[in-house]
Amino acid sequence: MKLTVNGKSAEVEAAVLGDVLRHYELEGKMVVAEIDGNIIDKSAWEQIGLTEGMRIELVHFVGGG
């Protein structure tokens, strides 16, 4: 499926938003995802279903010091 993430186009084999934070490796790890504008609550990943086109945009935080 075509869709936009974090501003560069991408192929992902997903259904839902689950799926994409999976291909990119960030499983486990604190994100903020936000599709078409919307912040989704990480309870509903797996629930919210992807249509081609989609604008997501996914945040991850890294520590340091």
Second form
Amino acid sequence: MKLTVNGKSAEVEAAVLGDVLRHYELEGKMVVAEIDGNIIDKSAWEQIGLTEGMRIELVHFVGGG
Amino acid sequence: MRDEHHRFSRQQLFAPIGEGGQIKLSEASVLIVGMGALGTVLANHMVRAGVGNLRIVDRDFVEWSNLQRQMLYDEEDARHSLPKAIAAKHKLERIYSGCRIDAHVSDVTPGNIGELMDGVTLVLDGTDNFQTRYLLNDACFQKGIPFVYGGAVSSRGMSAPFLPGDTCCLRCLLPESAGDGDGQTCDMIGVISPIIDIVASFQVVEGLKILVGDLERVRRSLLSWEIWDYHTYEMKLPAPRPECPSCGRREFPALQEGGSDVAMMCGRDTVQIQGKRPLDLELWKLKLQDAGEVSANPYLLRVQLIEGERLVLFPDGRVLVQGTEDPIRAKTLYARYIGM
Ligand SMILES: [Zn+2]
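Alright, leaving the form predicted alone aside, put up the form predicted in complex with its partner chain.
Shown next: the complete complex, the earlier chain at its head.
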């Protein structure tokens, strides 16, 4: 499926949001996920179905300082 | 005298600050936790801007690998292994003698956070771990003090202001259960200095707005940057969550925890053990002279052990065991030389 992930167009095998996180190996990490500008609660990652062209932002929290 | 009088003139000409804002800055009391890369940039800006009272806290000492990005330190500081809080205080006082700088060589714990935040009007995040950030978040939301988060690693960084009674808190945005720290620390995957300056500078912008009272214009979003493979993103802060254990239910979990006496310093090949008693470094210098090669400055004592590891003792009772990531090995060495 063609998606825009973190500003770049990407071809990802994905049905739900959780698949995208697994694709980028971000599952279980400190990530906040947005679809088209709306934060999706982690508890809904496996329920939210994806459609072509969605803009997904995976905000991976940065701990260093 | 006249020249001295003009040192803030360019900042006062900037209308949103003006003379009124400058007076507020001179009366402000800011706490910066962590005086590493972000912390040194934050402190430099705060002091140059004319903040009247600055409290800085850091548990570590200056090492050569810090000099690439920790802008207040120099080769002398690394050569003498000066504690960062002390080296930073020396440098900051030379920049602006009108700022009262209160330096603490210490860890920030549930036990001392209340005292460290006493009288503070703003907390800036210079820490390198989320455990301390959740502690700062909870203490700030309990006391109603604004907290400006920043983080940076590799070529990535992010920053967000959290205003009690207005925005959500860090826990609302990123619950503690969201995930683990994943070893992506500056010590594991590196960091380039421009991302530090970018993140800390954006923290300072919001900090200045808060200090001069221009709360309306505080940016209520999380900004994130990837500066090598360029991408930037602004995420609106969500509304406070009523079920949030910190700003919603007001339980402030990080303030309740007893806190462990053993902390891993992630990616540093170092385990920190917090002893219950203060350590008299003069006394320990004599006690440990047969344990290995001992070197000292007024703030810490280092022992290169015959076993290969290295102990670093601090007067506040902390001991760093360097050269191991195994807490059991660290406790064994601690028990052998310091005693449980
Ligand atoms: Zn909250």
